[in-house]
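Heads up, the chain below is alone and in the form predicted alone; it's given as structure tokens.
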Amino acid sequence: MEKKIKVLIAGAAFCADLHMDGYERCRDIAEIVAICDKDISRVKSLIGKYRLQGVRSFDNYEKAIEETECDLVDICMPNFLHHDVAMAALRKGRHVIVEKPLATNAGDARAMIAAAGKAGKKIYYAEDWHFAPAINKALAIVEEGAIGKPLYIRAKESHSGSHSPFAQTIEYCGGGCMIHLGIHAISFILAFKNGRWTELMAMTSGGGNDNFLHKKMEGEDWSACMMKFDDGMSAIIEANYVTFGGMEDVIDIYGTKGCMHVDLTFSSPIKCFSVPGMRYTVEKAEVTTGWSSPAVDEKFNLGYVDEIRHFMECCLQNSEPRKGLRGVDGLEALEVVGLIYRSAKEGIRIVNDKL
């Protein structure tokens, strides 16, 4: 029998459920051995939902890491805990999966990467867009030259606001919608262009009373950034918390011989009209009554399933994940987020001095 990667999941809320669906579909190479969350009822709920057997429960991540024999710690906790949990896991000699953003600031991210290097372990940066089937098909179409040379890309993630209380403060989240949502588009474009951006300019709603809708949120509820690359291509990245009707993940690619529009969330073959409303239609939808397009295998289409399998395979082989999914890629995306916030705050164009 092929060796299975033993996994400790740190956190048992929304993100953990996204990842658990992936583990459920690769039980041939992965085994959940423990789950921890300060709310032990969430641990029990996750264990019950996925019919897990022999899984240890913890309400403290330090105790869980210290007492669990595992190969990898999957960190599904709020942004501000990514650094501390990763450092504890790396000190114990475990590989780690870290959700986006890698940390709340670049300094913590660099410390995590240094600790991984010292321990001889891997940081797998969980950016699901890199595994979305629609995006990978779009990239294949670009690669074959069907739309010519890409001239301009517009990429956006948005919805009406985070469900997490930790997303309301900069201390816990690291910013507003750009670090929480826009980082998907940043990671995608940086990987696509090998990080060779030359300049950027950005604007945000400002946070607090300057926000469009979320006045009690410290970070911005709208942000946009224009980037240029060394081959002449331009891109606009947008993120916002002012989009009602469910999450929007949209990428538009304009080339010299054509164009392409990619919709990750609303591309459903189902149209349904419901008077009482359905249990679920699409992530972040406020209502499910009336006409809607319920998502079909949403977690697979957003990339989570293949992402988890890729990380398990890399862990089995002790190999690096593909570009865009390494700790250094998470750091690069976080550094760009920081520059976006600086550009917006100071009203300046920022030139990439690393090229």
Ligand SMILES: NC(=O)c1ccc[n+]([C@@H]2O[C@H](COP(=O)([O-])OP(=O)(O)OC[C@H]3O[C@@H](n4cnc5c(N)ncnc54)[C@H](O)[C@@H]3O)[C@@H](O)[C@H]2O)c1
Given for the second form:
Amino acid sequence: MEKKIKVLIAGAAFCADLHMDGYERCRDIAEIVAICDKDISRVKSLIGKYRLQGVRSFDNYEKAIEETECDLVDICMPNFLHHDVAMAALRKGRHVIVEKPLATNAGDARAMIAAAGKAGKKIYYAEDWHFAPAINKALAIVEEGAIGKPLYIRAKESHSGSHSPFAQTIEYCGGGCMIHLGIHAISFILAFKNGRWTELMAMTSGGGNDNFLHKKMEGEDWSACMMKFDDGMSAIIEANYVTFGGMEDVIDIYGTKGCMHVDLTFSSPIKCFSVPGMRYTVEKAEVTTGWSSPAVDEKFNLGYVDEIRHFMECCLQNSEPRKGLRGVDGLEALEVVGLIYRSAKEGIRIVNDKL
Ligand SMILES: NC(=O)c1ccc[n+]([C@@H]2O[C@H](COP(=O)([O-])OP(=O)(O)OC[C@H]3O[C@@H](n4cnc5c(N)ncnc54)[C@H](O)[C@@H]3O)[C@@H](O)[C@H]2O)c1
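What's the form predicted in complex with the named molecule like, now that we've got the form predicted alone?
Now the complete complex, all chains and molecules, led by this one.
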């Protein structure tokens, strides 16, 4: 039998379910051997949902890493634990998948990259947008010159608020909506432009009482950043928690010979009007009654399925992932987030001194 990558999933809630769907579809090369969550009922329910067999359960990630024979630890835990769990896994000689953001601050991210280098192991930075079929189609259209030279890109993720209690404090999350949602758009644009941004300027709501809606959240619930690139292209990146009706993942590209609108979450071929409502329509939709666009294979279209397969294939070959998905790419995105917060706080334009 061909080798399969043995995986320990750390964290068994929302994000672990997104990844599990990907593992379910690459059983030919991946095998879940253990799942850990301090809430053991979540481990049990994930095992039940995917009818996993012979999987060990843990309620402590240190014990799980110590006792599990595996190739890789997939970290689906709150942002502030990415660093600690990755360090423990790398010390044990495991590759790691780390969800966005790579850490809550660039210093921790740098330490993780150094530890991976020392251990001779890989960090696979889980930015699902790089695998969204619609985004890759859009990039192919740009590549063939169909809209000319891109002049301006607007990219955003927004919804009405995170389900995770760990998104409420800066200590646990690293910030508000920009680090938690906007980082997808940042990573997309940095990969598209090879990181060659020249200047940025940002504004955010102030957090707490200075937020629009989320007064109990320490981080901002609205943020926007304008960026310039060395070839003259401009971008606006937005993230907010004041969007009702479901998650919006949108990219608009304006070029010298055309324009393009990419909508990852509301472009379902189904339009439905329901009086009683249905079980689910799209991520973060508050209600499912009335008109809706129920997502078709949402996890695949948001990129999670191909992301997991790519990481498993890289792991089998002990190779680096594609551009945008390495530890250094996660760090670069985090550095930009840090500068966005600094620009907003100090009211200043920031020039990229690395170019
Ligand atoms: N790529 C994406 O689009 C995407 C989507 C959702 C979440 N995420 C990321 O995934 C990560 C997890 O997010 P989530 O939405 O699943 O969070 P969540 O709050 O829903 O779940 C976190 C889980 O971690 C467990 N946990 C917390 N502390 C623990 C500890 N010390 N030991 C063991 N388990 C512990 C909790 O019990 C919980 O089950 C976050 O970093 C988030 O940014 C990414």
